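Heads up, the chain below is alone and in the form predicted alone; it's given as structure tokens.
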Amino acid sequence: MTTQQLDEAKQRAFTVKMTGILNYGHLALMISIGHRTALFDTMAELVPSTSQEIADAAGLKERYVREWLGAMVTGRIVEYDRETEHYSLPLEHAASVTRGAGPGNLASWTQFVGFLAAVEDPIIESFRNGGGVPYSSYPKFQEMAAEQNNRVFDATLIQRTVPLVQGLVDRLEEGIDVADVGCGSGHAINLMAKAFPNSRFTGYDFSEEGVQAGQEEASAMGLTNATFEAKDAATLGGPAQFDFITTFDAIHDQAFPGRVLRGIADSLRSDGVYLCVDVRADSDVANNLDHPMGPFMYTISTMHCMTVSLALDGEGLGTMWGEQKALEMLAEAGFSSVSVENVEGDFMNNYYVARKS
């Protein structure tokens, strides 16, 4: 038995780190408020202004805005001139916290802090007793996921993602059958249906709310080649009826991901292509030490993706299943040819282009 010697310098460094975690963990809540109230968007359009001027421009109460600005100033997000009592959002900061930044808007992700905190108690019960927290415990998830995904779809789907698959644009223009499994609110399906009117698009999702949102958007866009169906992805199977199938950050959420992948393979025609878009990571945690959003992703997994799967007695694959596991599972599902691609504008995901032969 050995006695471990306390490294005081290491202890002090870790205390500083913990202080930072406490500060920035709470700052994330305030950034979420800034996003949801459009305070960042408002400030990006203003010259340096007082708290009252900012509140008036945003249509909010000054006392709350002033206290929020205190967090933003001490968090080094907003700049403050003590002589004029003016606040300003630097252009360089606006590029990461405003809606105008598109996929670069990281402020929107801070909403997950408060969202996941609401299920902390049942998560702790799952730690102790097993099982998981059901999807029904996350009433805003569909809305929040749509906000994240739709920005990426608008910026990259038609211009960069679809052309990843050689010859696909020509086939879509001629007219083929396409499905998006786990389509969420259906925005990807509707964007493709609008861009390629000769092709036929079907969105599947087990959420009635998501299917309804997709149908409403399709109607608003005047689309006649996009349909949606409430369907458990695990029940997908033959006969082969699609030429192109997509999943966008959906496989790692599934209770039975292997079954879903096999169903996708069975639903593809012999010359069909499957595009699996999912979180870019390594399957070994030791290789994720430098992952830019590693702690965030493992937290999302623990408190949503993994636990929702386990609530259905599923496999609990988790958000960070990683590239090696993805390639292994795609091969087991019957995909003999898989290439791993990346898309500019989406630093979060790998793009697996898979064929059965």
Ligand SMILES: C[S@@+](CC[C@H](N)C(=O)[O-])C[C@H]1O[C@@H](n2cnc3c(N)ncnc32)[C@H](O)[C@@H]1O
The other form holds:
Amino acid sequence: MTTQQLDEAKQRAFTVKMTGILNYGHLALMISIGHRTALFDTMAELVPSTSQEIADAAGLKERYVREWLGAMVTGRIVEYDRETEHYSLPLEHAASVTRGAGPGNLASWTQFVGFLAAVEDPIIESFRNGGGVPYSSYPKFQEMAAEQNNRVFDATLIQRTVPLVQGLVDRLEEGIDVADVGCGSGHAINLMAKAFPNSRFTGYDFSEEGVQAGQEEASAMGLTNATFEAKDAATLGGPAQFDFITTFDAIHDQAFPGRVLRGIADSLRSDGVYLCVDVRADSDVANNLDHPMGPFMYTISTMHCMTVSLALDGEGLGTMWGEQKALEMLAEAGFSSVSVENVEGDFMNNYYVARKS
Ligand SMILES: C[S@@+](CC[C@H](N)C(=O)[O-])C[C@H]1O[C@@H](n2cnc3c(N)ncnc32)[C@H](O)[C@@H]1O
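Right, and the form predicted together with the named molecule of this protein, after the form predicted alone?
Shown next: the complete complex, the earlier chain at its head.
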């Protein structure tokens, strides 16, 4: 039997780390409030101001704003001048916490803390008894996914993502059939339909709410070449009717991802292309130690992506299924040629460009 010696320096260092986690975990919740109340956007427009001036400009109650500012100042997000009692948001910080930052707005992601905390009890129940927490337990899910992903679509989809596939822009301009599987609120389909009016676009999702949001946006944009259908992606299959199929962040949380990938392969014409955009990670946790958002992504997986799959008696692949597993599953589904690309402006995802031959 070996006895482990307590390394006191290691213990002290870990206590400091735990204290940091307590502070930053709670600070994340306050940053989420700053995002949702537009306090950061308001402060970015103001000269150094008092808590009353900030509250007035944001249309909020001063007492709450002052306490929130306390968290922001001690969290070193907002700067405070004790002489003038003025608060200011440095430009360099505004670049990561305001809506104007587009995909660079990391404050928007802190909303996941409250979003996931709401299902902590049923998740613990699943730790004990198995099963999962169903989509119906996440009433704000479509809204949250749209808020995170639409910023990336706006910044990258037409300009950088579509041109990743050689020859695709020309084919889309001539007129082809395109599907987006697990389309959520449909923004990707609508952006592509607007950019390529000669092509025909179909969005599939089993969320009625998502499909309806996609249809409403298509109508508001005056599009006649975008349609949406509520459909379980696991039921996709032949006849081959599409030239280009996409999935954005929509394979790793499937109940039966292998079945979905095979259905996508069967739905593609022989010269068709499948673009699978999914979380960039290694399939081995040991190689994710330097992943910039490792703990965040495994948490989202445990408390959403994996559990919604398990709730459907699915495989529970998980957000961090990783590149090796993705390549293995794409090959099993019949994609014999796959290249792994990255897109500037989207540090979260790999872009797998897959062909059947
Ligand atoms: C993380 S969201 C991504 C949504 C969208 N592609 C985006 O990027 O904003 C995953 C989507 O897959 C959908 N989904 C999950 N399983 C599905 C299934 N079996 N059939 C159809 N849609 C499914 C969910 O409803 C959800 O809208």
